[in-house]
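Next up: just one chain, as structure tokens, the form predicted on its own.
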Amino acid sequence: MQIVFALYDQFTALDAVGPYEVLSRLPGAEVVFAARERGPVRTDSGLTVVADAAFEEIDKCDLILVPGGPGTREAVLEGQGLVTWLRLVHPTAQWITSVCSGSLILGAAGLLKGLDATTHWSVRNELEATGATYVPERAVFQGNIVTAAGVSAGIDMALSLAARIAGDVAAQAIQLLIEYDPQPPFDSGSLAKASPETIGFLTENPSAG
């Protein structure tokens, strides 16, 4: 199974690295990091990930994952080859997935029209502008298209997807291997659970998120 992580400048590291830790452990998985051109791609936190291939070098794959991040809008507006590549390659893929605001890129490629989808809560209106219906869930499966909510939700999505690809036992074994047993100190991980004070703080201090 060839899995392509589609990167662009200023994507969020965990959007890609979280699912990578799960999907790269699928039996027979071959992971490729791709971007407009080969070489380093800078995340929004300053971490650099090296793209093994340029989009134009890949004309088919089994699974595509598009992360989100502050660079999403530029990736759509400036092209960076990603939207065009998605339109060309997605028919060859068994699964097309996104994490966080990466769903906006799927939407820009015309892949979410008429579908339920999720994304980071802060861009839910932008998601609906692409023709999708926003659903406030961690992961949404619509045929072979899977969208995940913000950042950490990518791990949950990847485990659910791993179960569909390789079975529940394999997915559970991967979960145990990476010891994914979240026990957060606060119950403030979604818009529905967060207090008005928390939401207000993030609104006033967007760099905190």
Given for the second form:
2 protein chains.
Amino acid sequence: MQIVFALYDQFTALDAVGPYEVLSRLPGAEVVFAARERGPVRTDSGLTVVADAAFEEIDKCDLILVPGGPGTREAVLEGQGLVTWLRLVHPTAQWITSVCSGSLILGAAGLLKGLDATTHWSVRNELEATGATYVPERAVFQGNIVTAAGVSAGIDMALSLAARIAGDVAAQAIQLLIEYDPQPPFDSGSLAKASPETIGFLTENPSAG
Amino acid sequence: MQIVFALYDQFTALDAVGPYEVLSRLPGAEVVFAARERGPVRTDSGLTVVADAAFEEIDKCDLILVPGGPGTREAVLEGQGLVTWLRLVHPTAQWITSVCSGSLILGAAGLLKGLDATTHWSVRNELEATGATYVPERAVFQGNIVTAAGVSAGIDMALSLAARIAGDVAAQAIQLLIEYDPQPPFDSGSLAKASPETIGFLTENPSAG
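What would you give as the form predicted in complex with another copy of the chain, now that the form predicted on its own is on the page?
Shown next: the complete complex, the earlier chain at its head.
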């Protein structure tokens, strides 16, 4: 199974790396990190990763994952060749997935019209502007289109997807392997749970974003 | 605050990228990905990341994070220059941390003798051989040495560490930003919780590892 992580400048590393640690461990998985051109791709917080392939080298694949991040806005405007590639290649894929604001790129390619979908809480209005209905869930399955909420939600989405692809036991084995037994020290991971003080901190400290 | 992610061939990407998404968002954080030499570093499942600095360029820093992965064994044997660098530089750091089998590298540098520590469940005996006492917790704080359990546990550890560095509200704001409200579809993330069938699957499908 060929799994393409579709990258662009200023994506958020964990959006891709969380699902990668799950999906790359599926029996028979072959992962490809692709971008406009081969070579280094800068993420949003300092890490640089390497694209093994250019989009134009890939005309079919089994699974596509589009991460989110501050670079989404430029990617949507076709500054990165990603929307055109998605439009061409998505019919060949069994699964088309996004994490965080990556959903806006699926939306720009016209893939979310009339569907329920999710995204990072901060861009839920932009998601609805693509014709989707925002649902505040960790992962939303609509046929072969799967969207996940912000950043870390990609891990939950990927485990659900792994179970559909290879069965519950395989997914549970991967969960054990990456020791995904989350015990966050706080319960502040969603807009519904975070305190007004926490939300206010983000507004006053954009560097934390 | 300068935060060094100390990389080596065949590390596990999520071990570093989970904490990176948390710690890089601390006010004043400056992240550096370092390795034996500048340039591409291959992770264990296909992704390549870029080291911005060679170990020999860094003679002090505020926080060190050592990820785990299958490459740990060679790194411990000093194939990657990491143990020597750790011995030299750790006295300058306020925090010395590991994720997963990265603890074995701290151990090889002599930093865990007589301490409680944690690691990936599969290498708990190797951890004890370094003089540490294995504790099956997500994160173990012992003075300025912090060890996390396998792979995804680095996110929990980093949030606890972020709170000690910048306060609870800052850590909670980062948790909200990365939407870390985990809802795994299964409860199979630790050896105590996984079924015998799941553990058996890992034995029979080493490719899942």
